[in-house]
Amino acid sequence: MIKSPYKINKNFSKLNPFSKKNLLNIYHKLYFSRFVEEVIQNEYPNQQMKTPTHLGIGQEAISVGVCLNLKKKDAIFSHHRSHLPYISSDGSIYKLFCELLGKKNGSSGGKGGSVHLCSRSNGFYGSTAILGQAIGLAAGAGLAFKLKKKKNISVAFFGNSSLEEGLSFETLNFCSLKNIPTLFVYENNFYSTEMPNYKGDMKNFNPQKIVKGLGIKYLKVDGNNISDVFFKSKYAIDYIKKNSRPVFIEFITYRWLEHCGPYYDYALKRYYRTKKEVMYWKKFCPVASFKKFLIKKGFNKDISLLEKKINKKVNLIYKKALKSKKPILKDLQTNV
């Protein structure tokens, strides 16, 4: 069974100086991300969504913590598990639902589906199912910022399989040689589709050794603790802006559901991981652990009200998306 190198981390003391408003804003983003994906998880079996859908339930703290430190004109690129970075960068939930439902008002006109989201006005320049492509695109955006002498940075969200592509290491080397202001966000959930890290090509892979060997600053962070994610991301982004150098962060996390779809692997009798392992990792839930911290501070009534508002809002938005129009034939060749 795969276990976390960290203990269940409920230490959020670094966030104590934050105001009540800011703490509740962080929880709002965590819970909002979780509930949106839970709506997708629950509705997907109803056959209204025809796109393959990669859910990131269990990994919310990474996107939230990183995006809280970004500026609006920074450029974000994501791999196929794209909902959480899209949501955390304030992408329209209505457009997300419409995209999954194949509707005209979707973020990509209903033609891209779950893995091709876009919200450029919020800095989310797109997601892609091509392994490693987000890394290359982010480097290009970072190079553009440098050539135009802008103070923005680019960010690449990617998972385990992306680090099995030559493009990824060629890009990291290029960014190091050319001093590109890019943050590389490695969401290490221990699996490449259904292949665990301790098997296959990744068995002897050491990202720290390779990244440091390329002259890039490397950080390893508990990706399920919003405090650790927030402050380590802030440190990395400040470093990038000050030195015009890339930074690589390996976030340790875990996805609860199957690689593609709304179900648990063990319920489908896919035996590459056990129910016991999933239940073990649920104890590290980034949403529940931060909620307990806030309740101890006496925010339980605020949290209850916040959750009810989010639940009502998201459910209404989904119902609205269900009623939206489908693309027409002449839209087929637009925005391609």
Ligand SMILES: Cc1ncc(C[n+]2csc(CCOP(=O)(O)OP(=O)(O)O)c2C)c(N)n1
Contents of the next structure:
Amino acid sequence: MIKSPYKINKNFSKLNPFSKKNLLNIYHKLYFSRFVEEVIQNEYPNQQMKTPTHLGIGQEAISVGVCLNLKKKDAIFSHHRSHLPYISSDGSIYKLFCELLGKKNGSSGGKGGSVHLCSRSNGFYGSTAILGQAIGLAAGAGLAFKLKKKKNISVAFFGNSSLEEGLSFETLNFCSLKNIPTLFVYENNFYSTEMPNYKGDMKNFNPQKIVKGLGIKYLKVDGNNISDVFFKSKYAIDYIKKNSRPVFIEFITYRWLEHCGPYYDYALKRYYRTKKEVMYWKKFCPVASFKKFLIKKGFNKDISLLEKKINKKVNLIYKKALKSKKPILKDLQTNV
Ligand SMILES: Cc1ncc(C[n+]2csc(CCOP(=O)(O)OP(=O)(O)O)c2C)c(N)n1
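Go ahead and give the structure of the form predicted in complex with the named molecule, now that the form predicted alone is out.
Every component of the complex follows; first up is the chain already shown.
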């Protein structure tokens, strides 16, 4: 059974100086991400979304905590597990739902699906299905910022399979040699599709050794604790801006659902992991643990009001997306 190297971390004390408004804003982002994913999870079996979907339920704290430290003009890239970074960068939920439903108002005109989201005005330059690409693209954006003497940074979200691509090593080396202001966000959820990382394509897979060997600053962080994610990524982003150097963070987390689709996969009897393991990791839930902290502060009423508002709003947006128009034949050749 795969266990976390961290204890269940309920320590959010570093966030104590934050105002009630700011704390509720963080919870809003966490719960909003979770609920949007749950709507997709619940609606997916109705067969109206004609796209594979890779849900990130269980991994919300990483994108929320990192994106809270970004500016609108920073540039974000991700891979197939794209919804959470898209949502955290304030990408439109209406456009997300339309994209999944293959509608014209989708973020890619309904032609890209879940793995090709885009929200340029929010700095989310795109997700791609081809592993390793987000790493290369983020380095290109970082190089552009540097050449244009802009103070912005670029960010790549990826899992461990991307680190098995040649492009990733060349890119990390390039970023180190050329002082590129890029944050590499490695979401270590322990699995690639249905294979544990330790059975992957590399002998003695050790990103820390690789990254440090290339001269890049490496941090390891509990990716299920929003406070740790927020403060460590703030430190990394300040470091990147001050030194114009890349930083690589390995966030430890866990994907609750199957690799692709809305179901728990222990129920599918494929047995690459057990129900016991998934239940163990659910105790590390990034949304529930932060909620408990806020309830202890006496914010119960604010939380239930906030949750109700989000549920109502997101459900209405989904209904609106369902009714919106499909692309017509002529649209096939636009934006290609
Ligand atoms: C270059 C390339 N090789 C293989 C695939 C097929 N593929 C899609 S997702 C995936 C596993 C990704 O696992 P990981 O990087 O750990 O991310 P996670 O799904 O855990 O978020 C694979 C092998 C691909 N999309 N691109």
